[in-house]
Every structure is written in C-alpha cells, then in structure tokens.
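In the form predicted alone, a lone chain appears below as structure tokens.
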Amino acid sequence: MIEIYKSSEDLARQEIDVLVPTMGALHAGHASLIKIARQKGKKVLVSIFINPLQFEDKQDLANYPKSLDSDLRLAEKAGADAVFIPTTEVIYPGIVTEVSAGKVGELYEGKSRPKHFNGVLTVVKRLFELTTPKMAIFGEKDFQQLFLIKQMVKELSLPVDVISAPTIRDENGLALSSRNIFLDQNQKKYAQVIFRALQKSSIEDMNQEILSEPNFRLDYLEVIDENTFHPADKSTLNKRAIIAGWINQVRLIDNMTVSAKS
C-alpha cells in the first residue's frame, strides 16, 4: 500500500531519494517520470499540489482537473513509494518569499502568463525544502519550466540533481497533458497540427503548417538555443522549437529538438 504524507512532520522522518513534483491529474506522462525515478533511487516520492501562485486566472485554478483516487493508483502502479499531498498552509505557512524567474521567465510562456514562472519556482523550491530529495524529475514537455528550474538550482546552490525526462505522446503525436481531458475527439485531431509543425525543418515551414489548421490559435512559435533560451541563429548547435497556442479555450504547449543544420 502506498504511503500518504500530508505534513512536514510526516516528511521529517523520511529520506527521499527522488521527488516527482506534480499538480495531480496524473497520466502516462507522469507514470513515465515515476518509472525513471524508480530506476534512480530507493525511495520515490510523488507530490500532488495545485499551486495557486502559478495561476493568473482564478477560474483556471478552480477548473484544474482533480482525480486523487486514480492519481494514487497510478502512482503506486508506476512504482512510487509515497505521495505527498500538502495543503496550501503546509507549502506556504505565512509570508511567501517569491522566487524570481528573471528575464527568461518573462519570455514566451512567461509573456503570456505573467508571474507564472515565479510561482513555479517558488513552489518547487518549497517542495525541495520540505522533502529534501537527492534528485527531482521534470518532463521536457514544459521545457521553459525545466530550463528555469535548472537555472534556479544552480544559482541558489540547491543540493538537488534535476533530471529531465522525454515528452510522452499519444499515438498521433500529441504531447500528453492533464489539460487534454478538456479536448473532444475533433479538437484532438486539430491539435495534431502541433506535432506536424514541430517535425518541419525550418521555422518558415513550421508556420506554414500551423496556418493549415484554422482551429489552432497560435500564441508563439520560435526556434531557440536550448542552452540560453535566446533565439537560435545559424551558429546555434542545440536548437529547439517551442510552441504554444489554443484549441478553443484549452492552452497547449510543446517543443522538439531541431536539426542544427536547419
């Protein structure tokens, strides 16, 4: 039976090898992170906490999917030893010291969602403080988030190894996301344009592919240097295309490495 922790006192007696931070509504993508964690350490902890600081829209926060019973089953089946389900008071017991995501946190996803990454970094730092893991695993689907967490860990000299895990996709290439449950079958077909676009060899071809699907409303599409998050140029060796947009009111993000010769 999987253990459930709810307080800092519960955690104080534990030695956590690997933390898998989540906001719940777990799916196969989360299961893949837990399975990787199982290979890395003896004690695997999954945290489930819907962080209010990273939502600029209160309705979006209220509507975020919740499925605790199935989350616990998935976490246990994937190999987690325990699940940490804190309240807001446990994570933020008093005045919140916000972590700044800096200039990169204001770009792309941060431009469309002001203060979002400050909220992400703030909660991740608190989770690290409470669980004191040796390692933590994050998916590459949220690539800007992953970049900023690695940057925070380095700048603050936090004693955690951040491990990145590949994006998990459905049979049609759509990146798995907790928000995908809000898409009907037709909308999932429209969303396949994201994967098709990311497979193109140039930003021009990517944009042309996006224009072929009128049901997808583009927010941004850029090829960046994945080591700096600056726009890529001809000399960039580690290129990654990042994209975000909406199908109806559902926001979707994705990314993929791009050939250095493109």
Ligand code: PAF
The other form holds:
Amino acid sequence: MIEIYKSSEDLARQEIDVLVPTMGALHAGHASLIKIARQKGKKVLVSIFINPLQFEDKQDLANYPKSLDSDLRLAEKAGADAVFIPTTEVIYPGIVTEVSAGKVGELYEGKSRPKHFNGVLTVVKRLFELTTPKMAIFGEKDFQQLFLIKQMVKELSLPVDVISAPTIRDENGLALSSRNIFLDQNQKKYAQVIFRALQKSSIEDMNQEILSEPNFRLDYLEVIDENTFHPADKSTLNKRAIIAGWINQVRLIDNMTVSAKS
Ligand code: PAF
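Alternative state: the form predicted together with the ligand, after the form predicted alone:
Every chain and every other molecule in the complex is listed next, the one we just looked at coming first.
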C-alpha cells in the first residue's frame, strides 16, 4: 500500500530520493514522471497540493480538477512509494516569504498570469524544504516553469538535482494536461493545431498554421533561446518554440525544441 504523509512530522523520519511535485488530477504525463523517478532513486514521493499562490484567478483555483482517489491509484501503479498531501497550513505556516521569479518570470506565461511564477517558485522551495529530496522531477511541458525552477535552484544553491522529463502527448499530438478534461471532443480537435504549428519550420509558418484554426485564440508564439528565455536569433544554438492560447476558456500551453527555425 502506498504511504500517505500529511505533515512535516510524518516526513521527518523519511529519506526521499526523488520528489515528483504535482497539483493532483494525475494523468499519463504524471505517470511518466513517476516512472522516471522510480528509475532514479529508491524512495519516490509524489506531492499533491493545489497551490493557491500560483492562481491569480480565484475561479480558476476553485475549478481546478480534483481526483484524490484515482490519483492515489495512479501514483501507486506508476511506482511511487508515498504521497505527500499537505494542507495550506503545513505549506504556509504564518508569513510566507515569496520567491521572486525575476525578469523571466514576467515574460510569456508570466505576462498573462502576473505573479504566477512567484507562486510556483515559492511552493516548490517550500516543498523542497519539507521533503528534502535529493532529486526532483518536472515536465518539459511547462518549459518556462522548468527554466525558472532550475534558475532558482542555482541562484539559491538548493541541494536538489532538477531532472526534466519529456512531454507526453495523446495520439493526435495534444500535450497531456490536467486541464484537458475541460475540452470536449470538438475542442480537442481544434487544439491539435498547436502540435501542427510546432512542427513547422519557421515562425511565419507556425503563425500561418495557427491562423487556420479560428477556435484557437493565440496568446503568444515565440522561438526562444533555451538558455536565456530571450527570443532566439541566428546565433542561438538551442532553440525552442513556445506557444500558449485558449480554446474557449481553457488555457493551453506547449513547446517543442527546434533546429533550423528563427
Ligand atoms: O506543474 C505543476 O503542477 C505545479 O506548477 C507545481 C510544480 C506542482 C507547483 O505547484
């Protein structure tokens, strides 16, 4: 049986090798993170905490999907040893010292969701403090989040190795996300435009592809330098196309590494 920890006392005697931080509503993308974690270390802990600090919209927070029973089954099946399900008081006792995501935290996702990344970094740092893992694993799907977490770990010299894991997609290329349950069959079809666009060989062609689907409302599309998160130029070695937008009220983000695009 999978173990369940709720407090810092429960965690005190535990030696955690790999932490898989999540907000629950687990799907095959999370299962793949847990399976990678399983190969990396002896004791794998999945945290489930819907972090209020990273939601700028109260309704979005209230609507965030919750499925604890199936989350526990999925985590156990994928190979987790334990699940950490803290309350808000456990994560944020008293005054919270917010971590700043800096300039990159204000770009792209951060522009549309002000303070979102400060909230993400604040909770991730708290989770690291409480669970003291040797490693922590994050998906590439949230590429800006991954970039900022790596930057925080470096800047604050946190004793955690950050491991990145590839995006898991459905059979039509749609990146798996807990928010996909809000899309009906037609909307899932519209959302396929994101994957099609990411496969084009220039940003102009990507934009063109996006325009072909009127049901997708683009927020941003950019090719960035993976090392700085600034727009890529001719000299950039590691480029990545990043994209975000909405189908109806559902926000979707995705990204893909690119070779000869500008
Ligand atoms: O990617 C997520 O699910 C969340 O942003 C994270 C990293 C668990 C922090 O709440």
